[in-house]
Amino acid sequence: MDGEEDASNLMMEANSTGGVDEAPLSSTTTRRNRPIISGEPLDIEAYAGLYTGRTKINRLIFIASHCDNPAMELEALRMASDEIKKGENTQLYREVVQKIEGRLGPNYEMDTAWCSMIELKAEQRKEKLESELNSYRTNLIKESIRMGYNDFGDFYYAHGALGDAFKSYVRTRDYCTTSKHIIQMCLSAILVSIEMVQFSNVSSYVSKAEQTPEALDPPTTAKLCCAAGLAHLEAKKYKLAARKFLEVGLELGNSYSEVIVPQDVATYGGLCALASFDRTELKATILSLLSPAPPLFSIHNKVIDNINFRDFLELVPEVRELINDFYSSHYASCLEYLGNLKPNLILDIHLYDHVETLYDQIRNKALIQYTLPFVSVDMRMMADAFKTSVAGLEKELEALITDNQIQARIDSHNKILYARHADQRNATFQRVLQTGNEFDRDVRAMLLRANLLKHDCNLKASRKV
């Protein structure tokens, strides 16, 4: 420690609260006991009956390739079973069946007949597409012409052949007569284009959906608030991909449950804000939700645009939690709702690949938070209240320091994490020269300048002749 510290010897020892500069928006002098959330497995049957179409499916398979729980992946692949056979993708059916191995009996075994008879009707109904389509192209009319193609699109979507289901239906574009017809072709686009996982073409065909604004309803601009999202997470832009998810309304309600669906948006939007947002950002655009009567601050733009996001967290009462108790600074808590939910998190088919890295950044910055406002901390009573052994804890700290995430010091031999605070008198000097500086300097070009003007020294262009 310097010298004034030494003088001081200030001890301001960590407690569990951590040193919260304000006090949480939602909460009252007295904290609530709020029940943790016990960790129990996926509900399979409530979660896939939120979605529809083919991600309902994919998110079915992705369980069963990812859990751990023989009878979860049995109860994951009957579900995705039955759903292919309300459709006619006999080839996911049989990639399925093969997952299957007759575990679930004769009623799962591969149904030859089945698939026979829906590649017959495939094969017919192409036909006929196409020749409706050559028609349409000798007459010129463009609105059929746009159609023929956008029904092969939706054929070839059902089929799962996504490549050509996204040819279809990007070949329409030059036959879109009104600015509707571009808003489908584009959320046509991003719909397969997700589930192709090429988000560049998401992020693209969202922008091109957001040229023609005349067009676009709240539903609409909910659903390409969430494709956005969906790409800036993919691409690991947490802090876009919050900003994003906050800004979906609530009119998009279970219209794009092919896609997503209102609890992801609380989930996805909540732990990327957490990871990525600063204190005051998460206290403007999410901890304001959480108030039954919004504070004076709300009056910010962004603010108002977001007020939905209260909503939506309410659909699921631990992304709420957490978030409010990494706002009060009750980190051992948040950090024990975020231990249960992470089982279930990595079966989500978009979040899977970024729960670690979301959940050490969240880490990262509570351990931050924790110290900012201390000029020494015990790193016993730390590691006691994030839930976590002393020298595992100094590890975390001796990271954070090294990549200068921290300013301090650690005194290893009594556990004890000293501050490094910027010499605030030294500053003041250094800045208080540097505006004399800036001063005599401003000074002496006005004096240049004014002897010049004096003596007529003025120069001037020389005249073309």
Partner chain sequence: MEALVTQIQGLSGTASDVLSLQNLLKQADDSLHAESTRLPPFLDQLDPSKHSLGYLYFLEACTAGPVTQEQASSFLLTIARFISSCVAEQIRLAPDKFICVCKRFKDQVLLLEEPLRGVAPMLTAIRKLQLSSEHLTALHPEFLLLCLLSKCYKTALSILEEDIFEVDQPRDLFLFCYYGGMISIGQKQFRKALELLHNVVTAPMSTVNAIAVEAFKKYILVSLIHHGQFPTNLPKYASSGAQRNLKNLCQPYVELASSYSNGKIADLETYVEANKDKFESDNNLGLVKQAVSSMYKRNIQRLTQTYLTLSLQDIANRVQLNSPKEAEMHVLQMIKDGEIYATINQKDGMVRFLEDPEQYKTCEMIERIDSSIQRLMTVSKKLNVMDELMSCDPLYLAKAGRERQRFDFDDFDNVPQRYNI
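Moving from the form predicted on its own, what structure would you give for the form predicted in complex with its partner chain?
We keep it simple here and write out only the one chain, dropping partners and molecules.
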């Protein structure tokens, strides 16, 4: 994501024009070729230019509410309100105007005339749709009923009534005749669910779409993979999310820009993979693509499919460098890249509450990987490699050792970490004796209880007699 901001900055300077009306699509193609060194503050216009539809507005609002920079906030809100005016969502418009609080001048105050006009039009359209739908229903033409519900769904969606939109889309299901219809329904349902942040629905509709008997065309598969990936991400299942994102084909292009763009796929997939894959899987799925030589025919299928991911990673060179560094144990630079990316990732609508967890996981993996090959490690050198103090490193290592992720002991006096392998023989003896004791105790208790119960039964029996 950062890549294109910087590229666009350079581009902006070159063109010396700015503003929303810059054609975003053309800039994406040129951005891919720019090398990037470090992250910079998010360029909102370029960022928002990648997306279309409602997600653009949502992302802008999210950035506005979460960033610290008031200039950035105002910029985001301004763009958001411009975008909303192009649509028909009066509710959202009111919210955004409230947030602006008149700071952007008279053009951005509550335009009640526009609101009432839109609402009037909405009423009229709704009545029209209802009457059409009723007539279709009486005629019992499946296709028309389906389209009627679909139109209703679109109408509600445009006006921000997401629950109603979802219901309408789901109702079309009964009238779907071909798999194309089903896929269309699923995609619409997924779109609305993502916006409603109900990812359980997303997963179920993705699986429904994938179950259609016909083969899906590549853009659709790509879209479904993305949606599934997002669902897993939300459920904190980073490994599954990474796998899904890696499966996304290049055909995604900009076809799903109302939800996600290729840069996002690369970032999410790369970070999740780094946090959750082990070394072999990481190499097999991502790193083999980073080598310059093209693969031969005989190479395993997974790798060939993932040539695509290499192209995705090209869009976010920082993530690519990051993964490379991690694999080759240049932890300091890896962590530096991560640190640079962080401020912008926090502003991402899907990733923001996972950033901390992912970062912690990546850092822990780095620490574990560092200590793995050694019998003893000098903690001072390790602290340098990780750009932290010895005391801080000691705390982190202690947490990992207690968690049983590193098998080692810390010599706090000399600041050395010694690998420690449990003595199997002693441990076995100990366990044997302990099991024997427990068995003895439990059986005796059991016999005692049985006796008590027998006594109870005898009492009852004697009472009966």
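Positions refer to the first chain, counted from 1. Small disclaimer: the values here were computed from a predicted structure and weren't measured. Here the rigid core means the biggest group of C-alpha atoms that line up within 1.5 Å when the two forms are laid on top of each other.
K.L.:
So, superposing on the core, is the move of residue 436 at the CA at least 2 angstroms between the two forms?
P.N.:
Yes: residue 436 shifts by at least 2 Å between the two forms.
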